[in-house]
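Take a look at this single chain in structure tokens; it is the form predicted on its own.
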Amino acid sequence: MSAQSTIATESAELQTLREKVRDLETRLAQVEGRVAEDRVSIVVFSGDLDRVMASFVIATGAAAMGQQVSMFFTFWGLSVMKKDRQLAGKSLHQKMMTLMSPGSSRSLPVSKMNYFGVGAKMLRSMMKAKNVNSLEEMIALARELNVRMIACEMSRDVMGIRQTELLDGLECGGVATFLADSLKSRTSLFI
């Protein structure tokens, strides 16, 4: 084999090798884009005190362990983030929905044995006796730990809940906001 022929063969092999490396780099970038981060995403659909407490225990626990946490409050879960009720300027259905749903986290029922609010009061009393943080203290702790809390815009709109009825500083977003966080999370929960 002549020297020119050897150089041409080596050049072709080098070109093939470069193409394989570029292909591998592209594939690696795609895989890296799909690797989950140290995140937890939680959809808070329930407006029941016991279920909401569980979501905040998980959220604050994960945040305390250094994970990024986002909580997406939708439908009945929005009651957790209400600070008061407003009826003025709402349609009849929206007024009825406002009156029939809890006005704030302090008036959430429990999922079992609520008995017109007695169950929720008993649970809060038992938590206090055991030095367990109240829901309101858990919400404050979550804020201190930089847990991202998002109110679902669509649910808010459908149920006639205004931004001014929600806790101050609460972020509003759609499902795309939640999915963007969820796709990067190792753990996604629906409570």
Contents of the next structure:
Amino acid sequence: MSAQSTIATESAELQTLREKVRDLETRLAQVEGRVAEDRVSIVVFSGDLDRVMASFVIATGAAAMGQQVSMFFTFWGLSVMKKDRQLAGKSLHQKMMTLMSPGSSRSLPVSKMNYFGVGAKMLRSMMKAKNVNSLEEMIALARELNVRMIACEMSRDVMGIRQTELLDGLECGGVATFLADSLKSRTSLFI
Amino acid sequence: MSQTFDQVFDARGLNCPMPLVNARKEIGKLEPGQILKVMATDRGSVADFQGWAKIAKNVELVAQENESIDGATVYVHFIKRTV
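Can you switch from the form predicted on its own and show the form predicted in complex with its partner chain instead?
Below, the chain from earlier opens the complete complex, with every other chain and molecule after it.
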């Protein structure tokens, strides 16, 4: 009689343990799904040469360290990815925006001491003198290192920038595209 | 110091992030277990290579030393490809 009740208690305990293990396994799976990967994601909001340079140095450096890198170009940052200007068929505001924004990465201003582009030219020549790669070389390098580059569809549309004005082979995406990558990243930057 | 190595990569004159980026490419050409000697004039590369070795799974920093070549300090890094 007492032996039977011991067996009954033990099997009840076993049952509780099994349930606990199952519960823990589910929770572990959830946690594992949220563990950050070796990934870096960067929002390039700025279209200032100095800031953009910094973002590409980080992106290429991280890629060289074996991290997966995503760069999201939004608002002024879209200028970095432009290859030429198109005016035909745009509204007045869009035309004004197009004329007043840089036509490509080559004409980005600097965030301080720009003086109508003189500052940017000066910085570029100083970087060249120090054998620092130009922004255009950095962009090419980032592509070579398989950095994922995404143009923000919403700001592209608002600012009247056509897909054809941007460099070829760019992905387009929105906030969820960025968040999907950034939530899995150990490092997320907004530049 | 007579650290052995299999290949030399001269990154002298290159600035951040190029010593790292190019060394990354060069080490890809080696066999696992082989050692790449990187020569750089970029002082930041000392900490950079330490950081790289700490994070990346496929490299190991074997040694770092300074050399003086033609009056300029050269930062020498020996990195081993592990995988």
